[in-house]
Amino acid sequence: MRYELYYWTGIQGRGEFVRLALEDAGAPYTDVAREQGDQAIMPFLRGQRPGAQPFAPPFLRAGRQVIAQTANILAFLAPRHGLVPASAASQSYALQLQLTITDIVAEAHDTHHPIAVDKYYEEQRPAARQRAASFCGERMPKFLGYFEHILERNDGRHALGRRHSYVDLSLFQLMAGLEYAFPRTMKGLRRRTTHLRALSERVADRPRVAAYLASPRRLAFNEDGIFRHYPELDEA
């Protein structure tokens, strides 16, 4: 099967978590909007295409199925491509971890859009500074401390069991995004995130991931995506 991934052009965004899984698995896919433009997404959002109607990208077309929501897409792909153990308990736990990653990604986004997503960052700077101070001082250490503990209590190398999974790929992307958006805060957390950093290095060295990261398919982080670097929000 050749998958079709639908996500906005010009940014990594939430679609990047899906791309990493597809790339690591060597699964053939088309990044539709990058070839046809963002207008290719709109008929699905308007309910003008067969299959389940998504609320927003990313969504994946797999044959006649349309699967939306990042964690849901990954839970669909993982057992088909060896990115999660076969047991129902392991798959449920993997989804639990992925949904927790979804939570911190949403909070990272809300540091620069704390009031409304339809207003520019420049229109909500004072609130953004307050939100970012809480995120950097309290929430980010709490989330990363949780994932660090998950690795420690496991084998120290993987989030799930004794094998690579899609959760490891998503933790890599989370760490990369936070390093870009909050370099000062992440530097302060370096000694408390040793397992996460080692995991990120291992994921980046995986042959297919390394090839993807070196390719033009891997867009750079920028100030239009989820992880944005505004120095005034990273004063830890």
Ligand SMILES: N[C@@H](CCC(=O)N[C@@H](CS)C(=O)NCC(=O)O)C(=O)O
Second form
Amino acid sequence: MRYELYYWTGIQGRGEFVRLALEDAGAPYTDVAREQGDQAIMPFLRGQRPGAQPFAPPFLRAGRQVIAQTANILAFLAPRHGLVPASAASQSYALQLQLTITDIVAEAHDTHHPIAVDKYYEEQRPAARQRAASFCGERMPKFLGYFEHILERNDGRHALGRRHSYVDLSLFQLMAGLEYAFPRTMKGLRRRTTHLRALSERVADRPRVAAYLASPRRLAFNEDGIFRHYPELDEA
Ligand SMILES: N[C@@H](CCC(=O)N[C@@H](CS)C(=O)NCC(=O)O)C(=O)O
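Switch from the form predicted alone to the form predicted together with the ligand and print that structure.
What follows is the whole complex; the chain from before opens it.
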């Protein structure tokens, strides 16, 4: 089956977590908006297409099924492509970890949009500074400390069991995004994130991931996405 991924053009955004899983699995997919433009997304959001109606991208069309919410999409794809262990307990734990990644991604987004999602960063700069100070000083160390400990108390190399999973791919993307947006804070956390950084390097070296990262399909991070580099927000 050829999957259809629907996500906004021009940014990695939350679509990147799904893209990485599809690329790592070698699963055939079409990045529909990149071929047809963002307007291809709209009929789904308006409920004008068959299947479940998504609230927001990313969403995935798999045959007649339409699946939205990043963590839910990954939980759907992973067992079909060997990206999660088979047991129900492992799959539930993987989803728990992925939803925790969803939480920190939302908080990273809120550093540049602390007041209103529908207003520009430039309209909420003072609040963004406050929010970012708390994110860099408290929340990022807490979340990354948690994931670091998860790796450490497992085998030191994987989030789950002894095998690569979609959670490892998402941790790679999380680290890449945070390194881009908050290089100074991440530098300060270097000694407390040794397992996460080693995992990121291993994921980036996986043959299909490496090929993807070197391809034009991997867009650069930019200031329209979730992970934005505003130096004034990286001062913790
Ligand atoms: N919890 C959802 C969030 C989806 C989301 O916020 N998508 C953004 C783009 S990354 C969007 O287009 N939001 C439109 C909106 O919230 O109105 C997920 O993890 O997929």
